[in-house]
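One chain follows as structure tokens, the form predicted alone.
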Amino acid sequence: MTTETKQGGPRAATPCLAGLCAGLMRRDLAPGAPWLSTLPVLLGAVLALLLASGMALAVFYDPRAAQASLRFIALEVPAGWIMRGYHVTGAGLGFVLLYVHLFRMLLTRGYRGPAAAGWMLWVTLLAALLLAGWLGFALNGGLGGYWSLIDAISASLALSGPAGGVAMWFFGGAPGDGTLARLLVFHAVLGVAAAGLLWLACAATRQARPAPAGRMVAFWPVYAAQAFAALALLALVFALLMCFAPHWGQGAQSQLPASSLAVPAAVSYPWYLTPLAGLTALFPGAGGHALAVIAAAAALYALPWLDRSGGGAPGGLYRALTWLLGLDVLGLGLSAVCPLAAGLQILLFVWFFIHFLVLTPAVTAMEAA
């Protein structure tokens, strides 16, 4: 009888992890990246928890008295209140840190050349996001969800054509007993695709970036300890938020049961969805708020093509004007929570896509000359 003697020990036997050392060891990052370039990081893994905490929500969660399920899990279900906590707190968060890294981008222009297809996924992630988030305000069963909701599957219900068709394929009809588990189907398969797109988008944004010149650095060591103290410092913000203020921006009627008799004069949107509602605001109609979605969106996807820059650094003058979209976007957003003079809704309407459809082609042609 013979023995032969096994080869490539535990590394053959375990080539996923040797492969992820690897990847982690390998020196192809240039030294002293920002802090905020930790931010796809902290949102990964606020995803992640995002991702946890619903499914252990979905165990509990009842469609047919969604609020009554949600108040029995924060007071029956062991834990249930933590859990409903991580995931209220954890949505908030998770917007921050992707409306910072978006804003980032704009400001140092990281959606030209190669990175245009890492911002078409960080833009497709933002809409994947802000309908879950909509969902998610939905099936909390509150009155400002239930009123969105009614208004949503009611303006549907008038389109015709393909658009109509849409809309009856995701709401499936009049709204009904079925219409929130229908939801809470769509809103799990957005949170997985959520996860999966930021993959995909970080993995574009990596392939986009120009080789380092002169001396690269590992990810471990170097990069490891700043991922893991940007980590401790958000899971300190997030403990504050959801041990003191754990329904932060949900709105006031997000804690009202839903009624048919009680009809709020104006929903109150979780403050990540205040911008779309306060964009949407001037077009009546689920065909005029579609149209102002879709109009929004093409804007930001169009971006890389819009620039004229040819690859130069970002000016003064570019700068100011993208900190001036970040208080127009505040204003739209303030403009759903508190009513503004109608010409000044207009403004901050039209300014959003004057910056970028006029000034972001005339600025960066002007700065690249």
Given for the second form:
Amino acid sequence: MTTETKQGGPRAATPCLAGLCAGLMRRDLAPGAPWLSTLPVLLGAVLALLLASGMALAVFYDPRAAQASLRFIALEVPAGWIMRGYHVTGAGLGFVLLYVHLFRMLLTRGYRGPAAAGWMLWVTLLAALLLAGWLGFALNGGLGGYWSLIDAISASLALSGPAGGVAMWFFGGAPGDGTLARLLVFHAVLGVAAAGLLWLACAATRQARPAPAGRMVAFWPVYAAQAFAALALLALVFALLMCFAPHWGQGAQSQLPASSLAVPAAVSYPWYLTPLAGLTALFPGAGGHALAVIAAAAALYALPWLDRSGGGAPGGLYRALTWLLGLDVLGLGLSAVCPLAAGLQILLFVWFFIHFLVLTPAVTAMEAA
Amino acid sequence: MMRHRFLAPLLAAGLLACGAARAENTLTPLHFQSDGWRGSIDKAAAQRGFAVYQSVCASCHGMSGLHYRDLEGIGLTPEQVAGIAASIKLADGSAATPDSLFKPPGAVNMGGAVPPDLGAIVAQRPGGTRYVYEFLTGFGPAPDGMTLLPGHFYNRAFPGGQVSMPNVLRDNAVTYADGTKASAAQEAADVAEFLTWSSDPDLAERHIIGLRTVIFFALLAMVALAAKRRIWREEG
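Having seen the form predicted alone, could you now give me the structure of the form predicted together with its partner chain?
Okay, now the whole complex, with that chain kicking things off.
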């Protein structure tokens, strides 16, 4: 073996590792990125934790017993309560990170121009995680999840045409012993798909980033140090929530056992589903719910083309309206927790669409002029 | 809850003869060791609460998911648990073992209402431990102008004020071997603590792990923030 071979041995044997190291050390990043730019990294860490804890839970979870099965995991499986805590707290914190990141993209117009593909991937990720979150809510076997699922299946089976066919394929027909087993598969697949979508969204966002001018820094050690500090802070918040507020944001009915004889006046959703529940509340039936969700998703997907600005920095009016949209979404979530006056509920719903369809084109065009 | 009262003296004597528990006045003012972010289970109270549960509540209310061996979590020894299990006759006539699940109640119909399972009742009710105590001590005469449904009883803590369960706790329903006076309020507080444990057996461990983890990550976060500041300063 020659000296050259010896020296190049490890790198030659692990070209991927060498490539990764070279990528981390490459000076191609602009310095001074804010803390909020670490949100995708944090979301990736939370998703990895969700996948790992989900796999551990799936080993013991019995869809036929649902909540009793989760109690078995908590009581009988070694460290079962920790695995469940990881999954429940991770879901809640993951949505915090995702909502804040999307809001930041809206506020900074991070959806425009070449970043449009990345924005659409982020919206798709939100949709996938919301569906996975709702399935998790149903798989929990609590009273709220049970009735939410029954309502969804009953309404879906009344659909006809292609929509009815999709609903039949998804739910597998009327609620029965196999329903949760089927939904467990979708829950897991969506979790894995979300990880892939996150990777694609980050890659697309990175591709769309303009080539920085001037001095450059490498990810290692500059942004690695920032990401590590952000991860430590996230872990601190995670531990606080998991160990001292384990039922945080899960909805009042999540602990109650599912029962076909106990019908709640209104389903109590986990906090991260409440904005969606508020958006769909005005439209009864599966068709109405689906219409509201599709309309909201379409507005988000179309945002890059609704924005008429020429690419300049967002103006004060645009930023104020975006903050107002954030409050509107919070209000929609609140409306799903405690009923609001019908007029206010309608206003919150209508404002969501007015923001995207009317105000965004008008204000961005005005600010560009 | 009213049935099988004959079990009360037998079980209470069997359980509390072991009597490592010492009484503590938790009623004035009302407080529970499980309260708060540093809360843990008061094992003495939980042991007394189990005696009350088994003597008074178990005939109507189940305790799903729990095995008798889990009672070691409230400080009973394996021998004591085996003794308790052996004194309980299962539906098939055989004696329970420590690995048996808590004996489910027979079919009970309280005026059309099915008694709820108590295994996770503290987690399922707003107010948790305190609600259970308030409920068990909340029976009394209905206020003027309130008409009770047939077979229902007034309870100021229950939503709507009417419940089909009667007031089952009375003074000296069990005899506490540790000398604690078994007033109805004391029994209610002890059952509430026992049900807090059954809802969340890992409460104390969770809080201890949480405290250690929070301290660790707080220190780690400080070090990481300092490292980040230094690296960013050096990189200009």
